[in-house]
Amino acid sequence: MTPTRPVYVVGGSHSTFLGRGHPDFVWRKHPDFGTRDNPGVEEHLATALQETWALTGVAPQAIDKVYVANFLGELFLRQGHLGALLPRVERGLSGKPIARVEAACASGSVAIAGCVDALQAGCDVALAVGVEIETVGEAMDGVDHMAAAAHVASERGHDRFLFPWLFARRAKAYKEAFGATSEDLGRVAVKAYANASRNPKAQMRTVSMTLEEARATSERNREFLDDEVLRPHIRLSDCTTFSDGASAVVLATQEGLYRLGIHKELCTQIRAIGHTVQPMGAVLDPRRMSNMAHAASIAYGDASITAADVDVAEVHDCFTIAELQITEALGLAELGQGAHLLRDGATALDGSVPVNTGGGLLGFGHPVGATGVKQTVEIWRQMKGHAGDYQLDRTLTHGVTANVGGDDRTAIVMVHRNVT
């Protein structure tokens, strides 16, 4: 889709990304454990949204419509109604026509893409929010809670682990098709990890990653799948852990900014997006992410832009494989040459295509309803210069995020323009 007024990215914000591995998040052992609280969804929320209204300047009585994004609320909150939650955290959000809207982990990017349809319809200033607490209760009950983005009834009973065993099932096609090897898996969360070491906001921003201790079966890095076949193929270091976090961002059309008295050279246009669904228990081919791929392809002929013109990519890490068909999904490499172009260094913070800069799911974290909007929101601040230490040394004229929903279920394609 190609919206035919112009939708302008003014602005956004996350809060800090917790989970283990911070050293702010209180776990059984942490020194505060028993003392203090980890910061709740409506804490987030506000820390996410204060934060875009002092970036940007917009009020929040200027918001013509909201989506909130959200996966998983009413399993590991007890809390639906997330629409009717945000005016409680912001009373600038009183009386405004919000809904709360859910696609998995590609929650976050349908939350954006409702802020371009409604900016269609005759809005003119639109926020997008994404947040996911997953902490709270045991961990295989967060475990269980994830499994509902797969079809339950017929691959609920694969694993323990079904998104792991999944993806596994991936990375074992993957290597046997194309020769890759877990140490090109490794490359993905070393990657990851340093870049999120220069973010401040990053769930992992203090945890060190070698390559020999990603590519190596340790007590830190095991493997854990029930099924033999697939065990080896993902460990720990190559998976995300759960998260808790917020995003916001402030979309407007040429309308908005004016109202707003915002320059649109202080923002990004989002050019085209490409939106695909397949159905759930059905994928045909596990060594690539065909759904992203036709997503994709939706998104650059829309664009008009070939892979050749993108210059830095968000895409959706949750276990390294991920990253590696991504890439390739998105024409950033052939089939089957994603771990090449890692090796090459192509994707690093000083590559030719600079893939999760400040971090990925894996270094950055993964709050599943704010992921997709955190990836725009990392474009915006990478061509706008608000990236600190991990900001890319170049002019940045096209990005794309890519946003998945369960095992390439659900896939989302946005091409990023900076406005100059």
Given for the second form:
Protein chains: 2
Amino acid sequence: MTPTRPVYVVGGSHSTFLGRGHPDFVWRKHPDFGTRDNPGVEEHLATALQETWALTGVAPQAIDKVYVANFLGELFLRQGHLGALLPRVERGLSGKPIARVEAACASGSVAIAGCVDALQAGCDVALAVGVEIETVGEAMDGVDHMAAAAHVASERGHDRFLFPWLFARRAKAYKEAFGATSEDLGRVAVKAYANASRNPKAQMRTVSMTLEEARATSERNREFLDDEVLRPHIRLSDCTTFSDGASAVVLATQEGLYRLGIHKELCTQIRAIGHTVQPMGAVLDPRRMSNMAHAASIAYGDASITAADVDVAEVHDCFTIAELQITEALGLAELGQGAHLLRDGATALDGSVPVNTGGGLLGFGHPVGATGVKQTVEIWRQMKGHAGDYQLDRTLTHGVTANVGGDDRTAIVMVHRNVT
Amino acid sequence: MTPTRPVYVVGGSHSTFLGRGHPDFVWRKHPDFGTRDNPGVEEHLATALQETWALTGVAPQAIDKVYVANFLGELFLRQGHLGALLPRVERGLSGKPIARVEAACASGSVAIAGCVDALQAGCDVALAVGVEIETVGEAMDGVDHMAAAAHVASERGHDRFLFPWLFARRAKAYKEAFGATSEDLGRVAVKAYANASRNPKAQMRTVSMTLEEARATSERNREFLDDEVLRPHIRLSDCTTFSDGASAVVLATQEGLYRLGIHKELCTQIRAIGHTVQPMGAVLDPRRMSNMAHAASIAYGDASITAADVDVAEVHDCFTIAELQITEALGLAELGQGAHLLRDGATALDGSVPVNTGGGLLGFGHPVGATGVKQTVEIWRQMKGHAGDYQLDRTLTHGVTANVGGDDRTAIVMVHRNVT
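The structure above corresponds to the form predicted on its own; please give the structure of the form predicted in complex with a further copy of the same chain next.
Full assembly next; the chain just shown is listed first.
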């Protein structure tokens, strides 16, 4: 859809995404184990919100409508009803219309899409917040929780590690169809970790990943699927791991900006949203992300742009294969050519269309409910010069975010335009 | 908010709400136990959708946007991402923008509110669906799942039965403040079961409930809280029980009706929505529902009506005390006078402002995600003459739905107007 009333991204921020790999993350072998806890859901939310207010100058009282994106609060925390948790964290939001949305790993973009609708419906300032806590409990329980994004009744039995299995199926089909290699996939992880090393909020900011490590199985980079056929097609370095984090973004209409006293030159604009959903359990062609391609075609059409207009992209690299398939679904490369785009350096920070400049899901971290919100904030940060050590040094006119729920079952593509 | 583009309720339907008490519900002592299963989430959704298409003549292909309301799919079914489950049930919805919303027991009204926003944003036909499956697993696990609607970290310890405890606190405070009795509360249940006996889709349609049974503790009507102080203030008959069910409703703009070929005289109109959220764990005055009163004041103001204009209401009687407090929050009775309104027969089927004509949550059943959707469908059914044996026989101009999430933490009030 194309907003009739222009929608501006006023700005936003994230908490530091924490999990295994981050030096501050407390786990069994951490020196602080037993003396300090990791931040909880309320602390992550509070950090993202406080930084958003500070950065934008917007007060919570100015917000007309709020959506909170979260996937697995019930399973990881036994906590639902996060719409009513939010004003507990930020009392200035008390009395507002707030609700939680969920579309598995695409929840964050659903929150933004809901805010965009609200801004068409008469609201002038809206807030999208995403949050996830995933590092509590046993790791295998976490793996099981994530399976709730697929069709449990018919798909859960594929493998103990269901989502790695689903994306290993993609990796195998892609390699066989297009001659790609494990090295091509490894290169996605290497770029992600390299970008994350410049990003102080990234989970993997201090973790190094060389192509030699990423492309082959080793003690450190294990294969782990039960399925012997798919096992060689995915390794630890191909996967995101559990993350905790929150992200928040303020959106406003022209009237909203006026009320807030904010110049639109400080903003980006959401030009169009493509949001398409396909039935669970029915992926017909694992070589490509056809649902994502459909969402992209809607977004590009509604924004009157083509893939050639895209200057920067945030894409959903939950697994390495996903980044390659999404760059193709977005038309940044032809089908089967995503690996070449990457190898040629086009998606690097100094390339023609940088992808996942802050580290993406693999490097920045993937607290599921936060991810879609984070993507939109990252495009805003790049376009408005807030990206610090990973700031791109050229003019950016159009950016794209591509957020996936499940195995290409929910796809949401947004076209962002710089306002100058 | 008041829709700028008028929003029409085209119509909708429900699956039969099933659970303990319903003759078709299979449980351990049912004659069909072991030979037949209860319908699952996909079957309930399919029934609600198929009946909605049949009743309205709308085809799924005509829908522009969909919200699915669900609270506890992850905990009861280990299934999330219900937005992508829906096109599995109804292939005609494939490729649409669909997402799940959640605000505990107010989820259904959030879905409708999201659709209303979408209809302001350029969509012309929208679908809200609500669903919940609650009868699987152990009953005490189900009780624990429901606690996810409250602030788990600070409130879970109050009682094994957290929500009954929270509403017993309300019952005790209300009785002490206003001189109400257990008989006043029992009368809510008696009305609910009596209305349900006329409703073929109601869970309790064959269960009788006399005032003698409802007002006092007995072997059949036990007290069950651990908390000795609050224990006398709630009995089984004061509570909804676990239900499975789904409800669906089609909403459209004037342009949508034209496209569908539907005359607006077949519709009701959503005139205004009041949606307010207060922080979890911070109920200051259990004698009243102040957040619900706030939501009602917004909805009435935006619709330019007063409580005196309300002809029929669907209110969130998750516990008997809730119906009394909500009739007061809606201004149908003065504070503390809800019990008198009921005793005087004003809220009965032949009263001046019938409340919960199909049995409400206590009698019809309370599959949590479905409830808010069901309320709006029920107002439409009454206004358009679809209510069968519980059809009111007089002109209805304004109706109100009042949906609650948690302990008055999310409140959503909608004003519906008949279109003639």
